[in-house]
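The data below hold one chain only, encoded as structure tokens and taken in the form predicted alone.
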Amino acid sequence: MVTPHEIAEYIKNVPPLPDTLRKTLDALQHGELADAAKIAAGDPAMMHYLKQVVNSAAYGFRNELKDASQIFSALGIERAKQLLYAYMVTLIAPKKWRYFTLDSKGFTQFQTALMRRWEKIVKKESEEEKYLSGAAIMSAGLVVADAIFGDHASDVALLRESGDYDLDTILERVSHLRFDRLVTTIAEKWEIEEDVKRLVTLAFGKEDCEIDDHVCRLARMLHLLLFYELSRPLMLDAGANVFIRFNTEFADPVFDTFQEIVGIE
């Protein structure tokens, strides 16, 4: 089954931010939207991703955004950062998924829906838009899971037959590690802000926290949102709903507010 050495090797192989992406994020961090757009314009792959996402129905811009200046101006600093981190996740995502029955299009749809609904939550619940990047980093968890379990699908199937185990529980039992720690390690490699890393860690629902703690409340919302998106037909069919276990007790304090903001389809 999965060994700690295998997991360490995977994390070791996760690349740091590419130079152009890091410089673009640095410019955004300093509030320089125009400079960020100029830097991003020099990366054709990044621009292709940004155009694909912002011109999708999920964003609903009236006119097509054709160049970096238009895209960054329309998004603003924190939404642009969120999309850049989401792009970084796509760079480590497999061209051919091995454990989940996903493809690049399906994963991008999941990412985009997760980010757009998270924007609604953060806008309603927080004065700090920096937390927008949390949803993009959460989606890295599925990439980690596919990489780790892709070589061990038959072993995972046997373990799941012996009990109602999610992948996070299986990982912890066989390697004494959890996805929250692995995803946080990736976030550290990508120089994510400390508060956002804490949000991502808590959003896995493994640690208790005080409801009046602002980051904790957002984490409960993100936990709920992750399961909302994983329970939709696309991700159910992909088998991604077994990624981590839903912690009802963790989510309950914010459920009514979540329903008011996101709605239940």
Given for the second form:
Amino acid sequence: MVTPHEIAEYIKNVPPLPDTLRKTLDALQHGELADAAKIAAGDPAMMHYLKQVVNSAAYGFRNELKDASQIFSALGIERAKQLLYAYMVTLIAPKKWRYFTLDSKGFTQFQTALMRRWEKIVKKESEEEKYLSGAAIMSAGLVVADAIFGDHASDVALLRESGDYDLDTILERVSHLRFDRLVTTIAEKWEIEEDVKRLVTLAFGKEDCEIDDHVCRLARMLHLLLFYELSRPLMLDAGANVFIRFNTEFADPVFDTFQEIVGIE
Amino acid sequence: MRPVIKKQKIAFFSPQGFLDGNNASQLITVQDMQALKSSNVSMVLVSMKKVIFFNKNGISIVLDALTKMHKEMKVIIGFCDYNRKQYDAFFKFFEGDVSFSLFKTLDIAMLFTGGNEAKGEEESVLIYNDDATQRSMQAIEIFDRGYNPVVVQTLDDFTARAEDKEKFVEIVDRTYLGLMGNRIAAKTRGNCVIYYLKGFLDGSVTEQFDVMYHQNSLKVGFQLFMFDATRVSSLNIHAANFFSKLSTAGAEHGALIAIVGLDMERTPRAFVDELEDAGIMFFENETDFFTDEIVQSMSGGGAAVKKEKHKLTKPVVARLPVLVSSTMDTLQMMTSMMALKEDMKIQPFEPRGNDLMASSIAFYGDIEGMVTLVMPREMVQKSCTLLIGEESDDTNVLADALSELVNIVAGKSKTQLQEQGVNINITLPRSYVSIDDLHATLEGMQGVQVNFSFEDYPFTFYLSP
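Next up, the form predicted in complex with the partner chain in place of the form predicted alone?
What follows is the whole complex; the chain from before opens it.
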């Protein structure tokens, strides 16, 4: 099936942040929204993505946001950063998905829903806004999974007929690698803050952590949220529900709060 | 979502996360139902192990799909792998009117399909349910499947008895039986397939008997078939004819059919004579059967009545490259080792290497034959790491994993042959922990033996008629 060498090659080929994106993020890091908007305006592809997402029903702005300055001021620093990382994930996403039956529209829909609900959770939990980027980075996991298993869909289907294996378990058994580590490696390449990186790593539910630790609590929420979104009809149809193993014990302590925030009945 | 099929007996869907009115219709699709129709499973379940939230809408939609399968395929339907809160929720949702089954674990569900291999002579199962009717139903179903049910009446008794885990092959609690199937229960013990009959046997036995399971057992080399008739009151001419035909058909494979524990005083002598003429043997009890000389001579898998010799046909041999490449692709995938082909000959089976394990699976349809994979135990451990998660030294675990491996190989072959317009069905796999048993099964056969080496391990692919 997949070899560690092939996976290493894939990760090696994940591009670092493009120049414009890095400069936009730097400006945001320094609290310069106007400068960030100016830099972003010079990248038509990035602007196209931002316009498409912020004007979608998920964001619900009353008026159409037409230019970079409108978009950046409406979003604010951390939400803008989150969207820029989400854009970066779409840059490494395949044009044609091979393992999951998804297209770019469907993936953006999933990613946007994940980010919007995550904003709500981070706000309700009174956590720092820097953690908003966690959901966007998390979505990179599906892109990595599609790249790794795209050529092996029939083998995975055969294996899954004989046992209840998620893609992460198969990956670990054939290569001793895991998606949490692969996504963290990508996050390092994209110079994501340490705390956010830790949040993403923990949110895969593979490592135990103390509930008193606020990043751990957030990670449990993000793990739950990921599976809430992977349980939607679009993602079930796409075969994405088996991306990683859902750790019920990990998610359980925060379930009631999650249910209240997200409004599940 | 595609279901997992366990031992060709249970199909189970394993959703993760949330199950509600919005997504439940995607869990079991029309395509999934179609695919399951040809699988011959006797139970279809939804595992709740990785479900953190479900509501009545979601469960009702899933139940609609399951009920459809129950009606069309006569399978047992329900849920498994739930916690106490989830178990209680099922009853709350349906206000006690629960027509589906609930199995605390998949292993308990397997017990009710007869999918487990018997490990000893008397296997006890501890049963507790706070409802007396359920306790009795479960005890009867368990008994019908050849186990010794130990039923306790109170929770305190149950807690005390459950501490002696070693005394029981399974402990059944928080389990509820809804609509059950009426198939004749079967399980295997060593080289013998045991069927459990009950009540008055008439023409309906033909509908209740799983003919495909029986034929598949013959195809993978089972030659001893025992019908436990200790709970049979009597039989009529239709049932006698059924057994007579079954015995005649099995003779082609050198199979021996025995009826054990039948009440001879209530059975017309003429029926017994007719069945004896058809080659069926009668025994008073199980011990007499297993200690009988003829039966013992067959216990290694060899036939007392010599098998009618078959030869590999040209169409089968023509598909050899597909069968071999499916096998090698799968094994290379599972082991991450490179295979080197050494030689190929038409010959009787000849083992290579020591401490060997093997597994066979037969196929039938447009072409017929049996594929056997033979490899050293150490290679089985490596090959099955992907399936069991770690290297194990437990012989039963390895034999089970090897069966799964052969099942995967056969599944891949089936798909690849289908692409070439050749349709086959596959039987249950059968694992051999002793190469002598395999020898006995393949005795006198000429097959194609293809030898490989996987790094330092000898590996044999054997295609036989």
